[in-house]
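Consider the single chain below, provided in structure tokens and representing the form predicted alone.
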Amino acid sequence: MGTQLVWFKRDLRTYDNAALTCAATLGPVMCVYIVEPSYWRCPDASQRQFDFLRECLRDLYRQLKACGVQLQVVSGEVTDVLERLHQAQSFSHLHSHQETGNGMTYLRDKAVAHWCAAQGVQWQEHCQNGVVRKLPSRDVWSDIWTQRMQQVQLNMPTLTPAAWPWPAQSWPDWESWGLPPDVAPHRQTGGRAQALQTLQSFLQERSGQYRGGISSPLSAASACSRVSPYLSWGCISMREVVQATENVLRQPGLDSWTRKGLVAFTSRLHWHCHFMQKLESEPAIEHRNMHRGYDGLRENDSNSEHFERLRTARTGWPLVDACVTMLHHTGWLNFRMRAMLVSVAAYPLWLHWKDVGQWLAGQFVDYEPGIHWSQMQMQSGTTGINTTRVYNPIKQAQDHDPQGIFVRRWLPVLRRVPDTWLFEPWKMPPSVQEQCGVVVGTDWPEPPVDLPAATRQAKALLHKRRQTPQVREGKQAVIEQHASRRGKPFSKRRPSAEPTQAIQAEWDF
């Protein structure tokens, strides 16, 4: 069949990997990870991530070369290199994984998939997940995710070595691309090994924590299973948690307490391909509203010194600013604490969607385009078919971080602030201020709106639009489209709205 090129994408792995056991048994094989520099300066892109994917590389590189192959990692755009290589050493198949990524990725398919018909090249795109390429209809889904996730997993093939024609290619800077630094000093660590351990210590020793410690700052850490950034570089596939969380749910004299965790973390695996397979389905939704009669509501409005207060930790709202210094400092924050933020932004701050969802993808290190716009949507309110989801940053800190550890931790100036005024240390009395050595406006900055009257006139705004006959006419085909359809026998599904308590926890595991 002559030579196959291994094109990795977000699959950085040898184990369960369809696309390098299918070219293994074609024929001499070709590893190849492509580093893009026109995706490294996406505005949803980042020097975090960047050094994540280069552990996961060379993690990738070791199980390679058990596999009798070396991982070879060449910078350029994607046609460019597909076309030297092809002039150097000519390959009759390209192998990849599925994907469902930024705008600029899709587009970059595209110019692969009309590269290959040019050329005579096969391109063979195998799936990873549960997501569906050309779904017909969302009746199907669902029991596809199921056929899928039961399938057997694939073991690491022998490979037989391909020629490589060019002499290797050191590790590109990133500060010689002109972008700038954004470095998460207590960031998880990348590839295969750290995503077996981490899945691992989830299963057999913190999954008891799960229901009831994913929600507050203060325990979400370690309850919630902290593969995601693993799932979304690919260094571990979907089948495989899915099927190791099902092996220990058949254990013998599992506790009850642990088993219902596991049960949710299982169910909200399905629900990370569905909100994947939104943006699957409409890639434009990464840029626009998913219903379109929310078009024009923030876009005009938008208040520049806002964001920036949000981007820096600013807002005086001390849980806001926590969970941003937090996230600075490690590219993660559980699902409440992401959420909160949107609503901050979405709601009190009015601050369209777009523009704090890129700043947003940046700083996480487990981004997810799919499951990213798509909560980025439904926080703002803008999908016509979710409910308004509005969180109050003063009573979330009170209901998750009563004593206030998680704000003294990572809000250092306010750690004499007695506990009275810590969640609203605006309202003290100046010589509460004196004596703790916080004053207001100087060592801390006042809120740059008053919270309860900036956040009913922005669901006044919101609810108006929502009653105008425009988005009362548009909501059954984003519900058609987009919506789940769990809960009824599969020849009676019809479309509804999604429940709000399965929407929980897409964001982060």
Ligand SMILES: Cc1cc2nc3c(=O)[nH]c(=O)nc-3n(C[C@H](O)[C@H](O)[C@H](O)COP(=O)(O)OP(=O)(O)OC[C@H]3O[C@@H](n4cnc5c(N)ncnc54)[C@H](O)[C@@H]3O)c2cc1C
Contents of the next structure:
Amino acid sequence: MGTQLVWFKRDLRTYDNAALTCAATLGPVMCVYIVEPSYWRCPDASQRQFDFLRECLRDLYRQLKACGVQLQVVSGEVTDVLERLHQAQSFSHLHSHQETGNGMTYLRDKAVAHWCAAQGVQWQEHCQNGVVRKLPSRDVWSDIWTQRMQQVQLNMPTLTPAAWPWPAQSWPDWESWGLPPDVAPHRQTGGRAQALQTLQSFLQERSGQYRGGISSPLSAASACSRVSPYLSWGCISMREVVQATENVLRQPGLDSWTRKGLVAFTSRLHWHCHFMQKLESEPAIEHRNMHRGYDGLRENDSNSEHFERLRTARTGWPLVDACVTMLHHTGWLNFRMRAMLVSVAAYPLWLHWKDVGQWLAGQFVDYEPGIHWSQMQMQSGTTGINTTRVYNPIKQAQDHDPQGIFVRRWLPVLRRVPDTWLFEPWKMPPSVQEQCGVVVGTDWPEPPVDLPAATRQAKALLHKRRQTPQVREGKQAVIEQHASRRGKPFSKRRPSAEPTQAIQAEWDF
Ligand SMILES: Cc1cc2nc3c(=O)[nH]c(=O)nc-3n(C[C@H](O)[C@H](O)[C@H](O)COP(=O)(O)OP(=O)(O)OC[C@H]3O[C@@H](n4cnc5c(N)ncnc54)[C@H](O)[C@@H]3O)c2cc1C
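Beyond the form predicted alone, can we have the form predicted together with the ligand?
So here's everything in the complex, that chain up top.
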């Protein structure tokens, strides 16, 4: 066998890495990560992700060194880099993992397949999670996920290095691409060491807080596992996380909160791949409605002022603005607050999921296109198969931050506003505004719309659309392709069974 080229993508680890293990058995190995300017220019990419990636690559460099090979980082478009490299040092095989990425990486992978075929290079794309390429039917998906999660983890291989033909390159400067700066000062740090530490601290110390702690933005940062960016960038494999969790669940004497928390956590690991599978099966859902019957619902009503207010944390609804501020600083939010933000965007602000989704994707360090776009559509009511859930940001604040600790932490300007008006400052009498030093319209923005009226109107529009024949008729096809299956395969259920029952469970925490 000739030289093997391992192309790292979102699989930044040496342990349980099928691409690396397979390459090691076939011949001498070169390892490359390609920094693609056209990827980083995509509207869903950002500097905070780029910085996180750099930390992951530093760690990967150390891991590969321990296996006997140097990681090479090269800037350029993938087919150009492969072409130049092949000329300088030919290789017989290219190894990578299957990627369920955005539209750009989908087209790039097609170009890579074309290039490999033309050059006679064998491209082996390995599975790395529960997402199934060319899935014949959703009915079999869950069983495949379970089988894959039970497979034995792959040890770090010992590698024979192949000669690398170029001098080492330096890390490209974000600024040199002329892209907008975006640093999240309190984001999680990248790398496998951090991933393992985060997982262990969750499994051993924090999982007892999971049930009951993940919905409030006050407790979520420590009650949630926080493994999402490490799964998204592949610092740790899904199988490792699933099996490590099962090992803890087998321990005798586990208290019931921890047990329940870990069971709930495991089901979310399943959802991770379930949602990614939607994009894998239908890449177009990044750009168009999952249910085409919703086409035209919001597309022509874009309101740039509403969008700007949301992005800059100036909606005037304190919990919304506190969440956006936290997101700016940390690159992370818990599920409920993400869902609440999208709900506010989609209903009272009546914004299309596409624009909001691109902005949020760049904000999330854990951006995983398959989860992200499916969730964006689900929370915006365009999947046609999920119950519409509209979150009221005032009620959410009362339920999950009753003393206003979270809101005051992220919005210091509101610190002196009395509890009575904290979540609705626009209702404060002028005398109180003066007393606490927060004048609405000057120190604090008035909301752009009347929340109850705008929400009512949005719900009515959605409801009207849902009654149309094209929405009713198109629903079954979406269910067949994308809905989760519980119990019997969907095709074997009695026709009278209400399919939305099965789907509702995807929502509920
Ligand atoms: C609009 C929107 C966009 C989202 N975008 C992303 C994204 O880009 N990347 C991402 O990883 N998650 C996304 N999520 C799902 C969820 O909010 C995050 O996975 C979670 O907040 C990450 O924190 P954690 O790892 O501590 O989660 P935990 O609660 O500890 O969950 C463990 C893991 O399970 C998976 N998971 C948890 N909840 C979900 C869910 N609802 N759907 C699918 N998988 C889930 C994630 O991999 C997560 O890391 C999105 C949710 C919404 C509503």
